[in-house]
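Encoded as structure tokens, the following chain is the form predicted on its own, with no partner shown.
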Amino acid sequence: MEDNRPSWSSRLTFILAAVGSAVGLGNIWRFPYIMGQNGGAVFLIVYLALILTICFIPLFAELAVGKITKKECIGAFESVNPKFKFLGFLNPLTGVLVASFYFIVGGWIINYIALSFAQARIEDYSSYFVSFIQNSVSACGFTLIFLFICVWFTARGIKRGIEFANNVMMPMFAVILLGLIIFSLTLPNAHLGLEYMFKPDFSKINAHMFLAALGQALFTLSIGMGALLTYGSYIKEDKSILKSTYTIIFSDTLFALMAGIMIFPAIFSFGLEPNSGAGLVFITIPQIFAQIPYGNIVSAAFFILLFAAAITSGISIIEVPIASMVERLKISRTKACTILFFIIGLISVPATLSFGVLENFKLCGKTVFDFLDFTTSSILMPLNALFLCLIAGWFLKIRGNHFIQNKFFAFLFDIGLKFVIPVILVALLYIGLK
């Protein structure tokens, strides 16, 4: 059975897919506004410190568990100990729930791409955005279109679907991002945005900032969703996951920094607020494009950039439940994708409607969209990462000296995997549930 499992064509295709999984809306949409809300440069320092040290451990562990077991999430946990099988089900469940609200944002992006090409003139983007997300029919339609695109690529398999999408999307993503950075740095007073990013005010450091930085780091690296475990299970035996881990972290961090360099100079150039929250990309940035020559072209490039990021991450999210369905239920990938399309569609429609006709329908005091966001990012993802570290460290017995030559760093890895990271994740869970 394992001999028939799909595998990556090369280390490069795996790296592109893994980076595509990590580099998504978390970098371009979420990172700039979280940074804007938490003090700019000082948040960046804390974020970089965490992502380059603490986050390395669960990321490596997730890839290692996938490569060692050569199974999807449920099978991987079961192969370590049959008693852990039920824990493996949490990963595909998380993937389904994340997709059900993440793909809504993907639908918004498609709408803004169409808006840019139509050269529509909008006086107030704040009012437009609110009106659009409250329009039940069009918002649901765009959500389902984005879902269909992700499912279509995934249904084509590893080489013809996932690899192809990442081989096209990631280079396009990098080229467009670089072009937008050059454009942003040529705007008047762009240096103010760079100062905001790189001139820290250490008086703004606090516990909330630390937790926000750690949560962003875990979110952007896709830790706790099972995506990297699933991708790791497709790695050939002779490929080094240590180098791959460094490459993923470096690439993800680089793209997050580039996103900030693209966005903050433009914001400060037009005298707008960097802490405008989740609406930064859909309200503040379009206002900037509307005030410059050929703004519709720049806007189209920006939202195509977002689309590429969202697609590569979206594919990795749904590959988790797809792989589990194919291998556990012994059904074809096409059939699994069809079933998943309807499952995610049934959940994402009420989540989309939570901005309109279902805005007063609450689950635990939250709209459906906010409930899905909270349940996955504050509970399921930290919980999955916690179980993964405990199982990898205590039961699968992954050890630092297996891949790190320096004994001191190998020792730190072992302590981090078995003790430090689990304690931090438990703290995140406790704070998230308060």
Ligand code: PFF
Given for the second form:
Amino acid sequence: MEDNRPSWSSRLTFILAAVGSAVGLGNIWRFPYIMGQNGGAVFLIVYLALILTICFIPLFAELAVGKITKKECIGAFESVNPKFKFLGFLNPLTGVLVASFYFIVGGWIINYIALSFAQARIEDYSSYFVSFIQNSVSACGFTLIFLFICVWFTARGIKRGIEFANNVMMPMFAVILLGLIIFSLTLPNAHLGLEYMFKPDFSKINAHMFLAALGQALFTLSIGMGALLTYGSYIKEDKSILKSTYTIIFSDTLFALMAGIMIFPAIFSFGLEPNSGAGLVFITIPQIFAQIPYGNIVSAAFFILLFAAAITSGISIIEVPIASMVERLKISRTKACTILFFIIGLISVPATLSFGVLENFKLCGKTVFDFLDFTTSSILMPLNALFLCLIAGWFLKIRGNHFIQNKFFAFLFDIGLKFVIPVILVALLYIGLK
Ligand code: PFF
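Counterpart to the form predicted on its own, namely the form predicted together with 4-fluoro-L-phenylalanine (PFF):
Once more the chain from above appears, this time first in line as the rest of the complex follows.
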């Protein structure tokens, strides 16, 4: 039975796919604007501290549960104890809901790539962006195109689809990112952006910043949805997942920092504001491209970079429900992908329209897009991470001394997995729901 399961071609392709999952819109779109809204360098320090001390534990646990059980999320939880099966269901459900809003932003990116190639002249990017997201037909169309591309790669299977996408997209991503960093750093007054990123102003530290940093860290590392569990379940050979954990964390952090180094010097060079929120990438940055020579080429490169990041993460998001459907319902990958295309399409269309015609349709006082964003990042993802840590620590009995030589660090890992991380996640859930 287990031999029929797909597996990665090599450790490198697994690492590329796991890093591809982690490095996404969370790094290039969300990280700079959350950092911009939370005081710059001091947020960075808090964020790095949380990643190194806290986040590596649930990340390791997800990979370990996948690798040990060799099952998709529902089966993995069920194999620990049949009573936990329903907790496993929450992961593919979260995947479907995350995809339904993440892919909308993916659609916006495709539109901006098209715009760059068309060399469109836009006077006011702020009103352009608002009118684009309000346009039902084009916004929904682009969301569905992005969804289709992710589903298409995933339908081709682990080696021909997921590995292929990551093997092509990740190097392309790295090369474009380096090129854009060089461009940004050679702009006049680029140092102001670097100072903003790396010169902390400790007076700006506050409790909300910790919450924002933790939420961002969990999201960017793809923790709490079973994506890394599912990817971990395809690891065949007996390789150290501790090393993989560090590689994923190191690469994700490096790419987030590089995204900041690409974005902030350009913003400061043009005298723009770093704290413009979610519109940073779709309004502020295009304003810069409009003012420079060959701006459309730089703009195309930037949005292709975002596209590559979003696709590799998007694939990992839908692999969670797809793996569950294939293994639980015993249907083919193509059939599972087709069904999932319609399910996600059905949810993402009203979510896309919530910026336009459905703007007054509210669920618990929120638009469909905000509702999906809130229920997944503030409730379901911390909840899934909580269940996973408890199951890994208390029931699967994953222990630090299995893989950490140093007794003291092994002890800290155990305390972290069984007590500290669960308490922090409960606090995060409580504050998120308040
Ligand atoms: N880590 C991805 C990003 O930073 O964009 C988003 C993500 C992917 C979240 C996969 C969760 C997940 F399971």
